[in-house]
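This document starts with one chain, in the form predicted on its own, laid out as structure tokens.
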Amino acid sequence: MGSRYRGVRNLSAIEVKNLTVRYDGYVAIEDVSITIDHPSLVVVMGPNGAGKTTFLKALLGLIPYNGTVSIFGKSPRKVRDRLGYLPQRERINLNVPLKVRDVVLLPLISRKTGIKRYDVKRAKEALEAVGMVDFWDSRFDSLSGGQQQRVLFARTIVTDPDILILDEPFSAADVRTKLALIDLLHKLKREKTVIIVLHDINPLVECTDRVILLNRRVLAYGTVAEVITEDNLEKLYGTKIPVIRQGPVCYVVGGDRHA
């Protein structure tokens, strides 16, 4: 199935109004209201415990929340087949002798009975996009951590989702994997909406459309030039962080901050 929204511009992919999530009385995120356009790439930044993963799970409809989340005008659960999610720590049972092809085909198997020739073609295309098609018959547990991450990314895009929601996809990635995924994200954002949690925005700063600074509440939301300022980062992380500006592009000195 191809993207329903390919080639569409100036469309709201996600509308969030007064989003609040509580866990046993603890407020994880509070009164978040934003609109994300399609297609675009939006980076979510914030310290540990800021509610970034909670925010992503609310967008996916995986947790209860107060407020409104609308994905292409519908509730998240009604458009889940248009969403691709890569969690921060993907759980693959390494005791099961899965091959790379099994991992990538899994989302397609769940949609119908049996595997068709077209499913195999899509799985190989997804692996080719991340530079892992030559590992089609390899055992998943025999791969390096970076290679496993690329396979999991291929699994995330194999259904051709309109929206990709990625939770720190570079955290366990080696340099080669990081560069491969960055290059792919530059291409994907032309047709898809990508919401990605990062601690270091620098690798994607030139293709980022909007940045959300989140610490339970939205401290700032806008373009890189508007949001990535020394004052905003100090409010977010509680410490001074230098920012270098080169025209409309801003680079954070000493990225990869967790707190």
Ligand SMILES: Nc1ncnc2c1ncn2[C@@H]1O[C@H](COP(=O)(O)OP(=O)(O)OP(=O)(O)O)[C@@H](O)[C@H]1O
Contents of the next structure:
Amino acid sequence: MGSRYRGVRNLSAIEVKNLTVRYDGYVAIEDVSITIDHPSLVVVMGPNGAGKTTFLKALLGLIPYNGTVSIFGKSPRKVRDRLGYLPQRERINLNVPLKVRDVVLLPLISRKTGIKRYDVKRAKEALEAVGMVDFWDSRFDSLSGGQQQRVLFARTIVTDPDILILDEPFSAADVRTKLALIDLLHKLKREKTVIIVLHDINPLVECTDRVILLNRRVLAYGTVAEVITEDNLEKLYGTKIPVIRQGPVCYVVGGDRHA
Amino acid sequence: MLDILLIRALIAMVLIAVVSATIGSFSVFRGSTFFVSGIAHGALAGASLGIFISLNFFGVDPLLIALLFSVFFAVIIGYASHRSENVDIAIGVMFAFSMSIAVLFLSMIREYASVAWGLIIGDVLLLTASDMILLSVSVVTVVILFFVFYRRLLFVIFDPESAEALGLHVLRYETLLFVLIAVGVVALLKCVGAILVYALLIVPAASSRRLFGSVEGTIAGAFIISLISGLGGVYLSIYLNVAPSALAGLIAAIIYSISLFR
Ligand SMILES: Nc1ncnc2c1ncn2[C@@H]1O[C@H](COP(=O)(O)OP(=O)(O)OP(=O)(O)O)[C@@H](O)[C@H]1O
Ligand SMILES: [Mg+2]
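Having seen the form predicted on its own, I'd like the form predicted together with the named molecule now, please.
Let us now look at the entire complex, which starts with that chain.
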């Protein structure tokens, strides 16, 4: 099942125009307009409650919105099989005693009845990619937070989507896990568009194409060098955050901002 | 004559164990066990309305009204749970409303209250042929739908947002699960009564979840624990001459306490 959009370059993956989302009248995000190239890696940053998750959900067509979202020229609901979503880990129900293999197989088999050998092969490959294939028969709820996150990452890539939408995928990861996942992202972004919510951009600075600073509205959208400035970060978080620059690379000091 | 009643009781206990294994396990996974006792009392309210109608207006099987009531509640709660995180309040309101309705009609049919009493505590040793047909048809329907939608239901319980993102209609499947629970509960009503539905539907599944872990293990274990409780209850009741559902509930609760020490 090869991808229809693989190899297509410089096509815009996502076009968002005047996107506004309200929850019972409360405006969570307002008038967001951006275009995202394919393939590319886009980081979304902003303080808690800024509307980052809301933005991702609108891209996925999971919540009602005003404005337009078009993905490969179509509405999100029409291209669902090309999207992979990794929700914030807190949203998952650990009461269900699934095995690791069940978790990764779910997206492949939830719409048919039997399990094909081909599905098992793909699930194993996805777990291999995140270094969790040895846990094939383990219970998901018995894993550590970081291991769970790796398994969920595998579940997100198992359907081989063209666009990956990841909500804080490193929140429970230790340094080693984080580096392994970043390595994987480096490979994936060669042919996929990755949209990723992060509180700490530093480990991804080298492979980030664009950054969105979001706080209800888009404060800035551009390359890392353009967007990650002390002025912008102060506007975003409301406190002074030093930025160190080395050529095109810059680092946010005290990266993990939960301001 | 006792023989046929006993055989019916034993068959009923097997069917109840099937409901516990399937619907009971998934209710435990979803953390919807309060919903189960809420629905049981909703069914009771429907049944007492049914008894009231057949005494005063026209003949109707109270269990049919019970089924309508509980399915109606299931759809409402399914919708409410989709809209807000905490549905326990909505279920509590349904619970209170149901009990008010039940008490209202029971107080109006005082002289026939024993009929209603049968639905509150149940009597598995008094099942009629038509009760058996209703029970078997509902259990078979529930089990078929359960296994057809097994993986989709699991996905929706485990991670509704990702399921929705992959194109599963979460509201539809959650409502389906709630309706299956409602049908399962009504099937049990005549056998074990509204009060003890929880004891035979949820307690075995909860113990099994603790003892056996995996999804398949929980389902198989819940079947066995519910069967042991149900058959044990019937068997002991013949010697002790007390209500079998009460004994079954006690056995299930004892097994649960043992599972806590694992
Ligand atoms: N289902 C909902 N109903 C009502 N309000 C909501 C809902 N979901 C989010 N909100 C509100 O919308 C705002 C944005 O929420 P969102 O989850 O998108 O923020 P976020 O940037 O992802 O935050 P975090 O960093 O904490 O994950 C918050 O003020 C939140 O309270
Ligand atoms: Mg969020």
